[in-house]
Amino acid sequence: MSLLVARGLRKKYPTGVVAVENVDLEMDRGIYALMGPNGSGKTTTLSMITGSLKPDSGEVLVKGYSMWGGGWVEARKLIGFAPQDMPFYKHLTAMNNLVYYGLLHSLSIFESKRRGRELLEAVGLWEARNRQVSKLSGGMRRRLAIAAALIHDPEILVLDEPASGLDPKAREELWSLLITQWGDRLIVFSSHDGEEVERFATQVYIMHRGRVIEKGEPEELKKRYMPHPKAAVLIPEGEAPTIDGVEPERVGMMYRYPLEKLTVEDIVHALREGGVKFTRIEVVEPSLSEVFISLTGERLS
């Protein structure tokens, strides 16, 4: 059986607003992520695989343990999460902070002073060890959440959102940290990030409005959905014609033709000749977020 599975995740919240309908996941050891825009249901999928937030319907299965049935210990045991926005005591040292989720995960006192030193060096906060979480940069702050998360060592890290807000350096320096020292695990993680998502993720499931609507590997899916670049034209005015037989997806004043017929040059010869005014023409190479646009004729972000 694989690490994680999840099958027919639905919540509704008391607003009306169905956050998920009917998702599927299966997970073994490697790096999954679920991507899709803000409120396509990232966050309550993650909330409700973590034991955060009981689904209305469906079962979540770690390790064959059902989280919201006879196995609900051993299941949370086997899972760290690290929500966007750490609930940690801001007045207390980056240590004691680790130590207190030590503690809330029944290690002793002395175990969870020997993980936290162990997890404030491997993440390159121990010379931060004794300074108050207000303090620390955001960056710092989301290094000692992923500390906090693996504190009780565990199978299955889940990370909301883990570089979001994060410069890029920063965010390189982050995912450089769990590829080396925890990428033996399955990790899964958020992203409203269409290249964050192809640069680190092994697998991707999309999701939009609730629901996942495509899953696989990044470079099998932008093969099968984006084979070909094409040529994106933002036109402020009017509307974008079809060349040669073929007719451009649109995505608000920006319009896509595949080149797989046409040229760049054919287009811009034939908009001209059509008096359409155009303000940038570029080529877009294949990529997730283009995949996501043509999934659902929105953008990812």
Second form
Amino acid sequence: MSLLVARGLRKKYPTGVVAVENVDLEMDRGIYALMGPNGSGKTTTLSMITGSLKPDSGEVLVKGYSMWGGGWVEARKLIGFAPQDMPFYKHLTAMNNLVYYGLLHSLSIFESKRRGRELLEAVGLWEARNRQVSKLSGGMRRRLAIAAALIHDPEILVLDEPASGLDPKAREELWSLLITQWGDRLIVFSSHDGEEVERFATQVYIMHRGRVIEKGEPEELKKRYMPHPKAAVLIPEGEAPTIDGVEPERVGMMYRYPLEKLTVEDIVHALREGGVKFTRIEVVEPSLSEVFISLTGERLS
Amino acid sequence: MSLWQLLAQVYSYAMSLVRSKEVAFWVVVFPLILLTIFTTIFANPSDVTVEVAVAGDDNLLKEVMLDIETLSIVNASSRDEALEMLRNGSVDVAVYMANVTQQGDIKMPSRVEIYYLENISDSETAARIVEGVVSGFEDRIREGIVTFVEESNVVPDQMIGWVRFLADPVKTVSEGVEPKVVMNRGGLVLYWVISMIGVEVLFIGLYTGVMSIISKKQEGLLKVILSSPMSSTAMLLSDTLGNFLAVGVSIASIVLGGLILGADYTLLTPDRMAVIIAFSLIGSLFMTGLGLILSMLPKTIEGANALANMIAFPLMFLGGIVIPDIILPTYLRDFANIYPVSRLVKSMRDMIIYDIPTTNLLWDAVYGLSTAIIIYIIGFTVYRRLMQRAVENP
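To complete the pair, please output the form predicted together with its partner chain; the form predicted alone was given just before.
Starting with the chain above, the whole complex follows.
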């Protein structure tokens, strides 16, 4: 039995927007990413699998317990959720907030304090335990959010844009912490950063306009959709021509030629011969961001 | 639902009292400020003063009225001037002493006209006071006449009783009786202590109810709570318990403040303190239920704040909590009699100002508790629907 299964999830908001359409997920231990641009339905999907938003149709099973059925308490006990902007009582301290979250999850006050201490030490915030949350930096708050999501020791950790707003160093530290301390669990996160997903996820669900359009391991997806590097050319005016039978992909003012049959010199020569003015040409290595472009013709972010 | 879940909001309120200046202000400092203001203005025993415009020639009655401290006499040159002063609100009552004649050394009016403003209760009350003065004056004159007749022997002894009867058929004696807690500063401060407890019960309960969902939604906490194993029932009960904690802390602050300001706690025995706490919690439960019912209206925290203020401030003054219901119009007194918080506050006052036994308050307790439970259940139903809506359409 998979740890987390979602079938046929659908959500339409009162505005008429269908945020999520027929999404299926199946996840076991590892690090899973929902990757897509803003508005692709990632947050809505995470909200539905954590129980904070009821789907119009579909089901969510957590270790066999239905999120919306008779086993809803057991299902929620197995999940720790850190939304993008984790709500804390800003006038209370880091420890106060962890105790509060512990009580929400039926831990006693003593157990909450004990777990709080463990987690604050694990995330490197023990020295800041008596500091009001309003006085913590963004990176510290993200780490506190992870601690709060783990207070009841869940098997599944769900993080919505965990590194959003963090500088590269803080992001590295956060992921290093997650992987070393809790990498043996199921971690589900959402991101619009292809590089982050590529580096840390073992499985990816690519979302676009409310649907899962592809899934798999990052390397496998890159091999499938971008086995070779591409040359990206910025052409402010006009259009890029077909060169030796190879038609470019267009994304805005950028045109991409696969370097499977052409070389950069071939491309530059052909553009000059054709009188096409370009301002930049660069080699783009295979990446999930490029996979997204290949699948949708749109940028990831 | 576990006990620890129920204590979640209690814990956050308790920590907030310690760490949030804003929370500490509204729960501890604000009632003390109100108590200090009201006791400073209204807790100093002062005599009632009735402003009276008096027209007519000088006479004994006018001299007697000038000597009475309760009356502040303003001379008017004519009846019309006195009436004008009454109409423009310069005085409470206008008196015209007509046909002043001299009897020996004494000048007496044969007719006294007393005018007051219609439909103005203060003016009517003032007129009754002046009538009482005039009536008392008449009694003294009659007594003097009867004594003169007795001593002069002009009337046979058998007729003296009949003369007395003619002069004073019904002898009326009125005398003031002080309540058990004397209406000195200590008693007056005590009155305001109870009023402030009523105010805090009103505000804290109402805000808890109105803000129950909207504040969590707007702060993002609702999402996390919904993804936790805490049920909506547990969440509401936890909020209610947190509310009780805030009310309890507020009561302690007010009682202590009253002590510092000189309240007379002679009758505040431990069992009566327990009744005050119980009645306050019942009142708070009612207001929380009312707040829950109202919580379906606002869409933002700001809207919820405005709504709560719009309800709480009028109730504070018109529900008999701050202003004694005795001076309210009849329809508001009827309302205060029905409105559970007013009744509970009045019961608390009766208990520790007028020494009404706690057993006499049983009916008010039953009334308060049953209405509180009914309103809370209705509020809970509204709450459940709003939570359902929040889960389906955030």
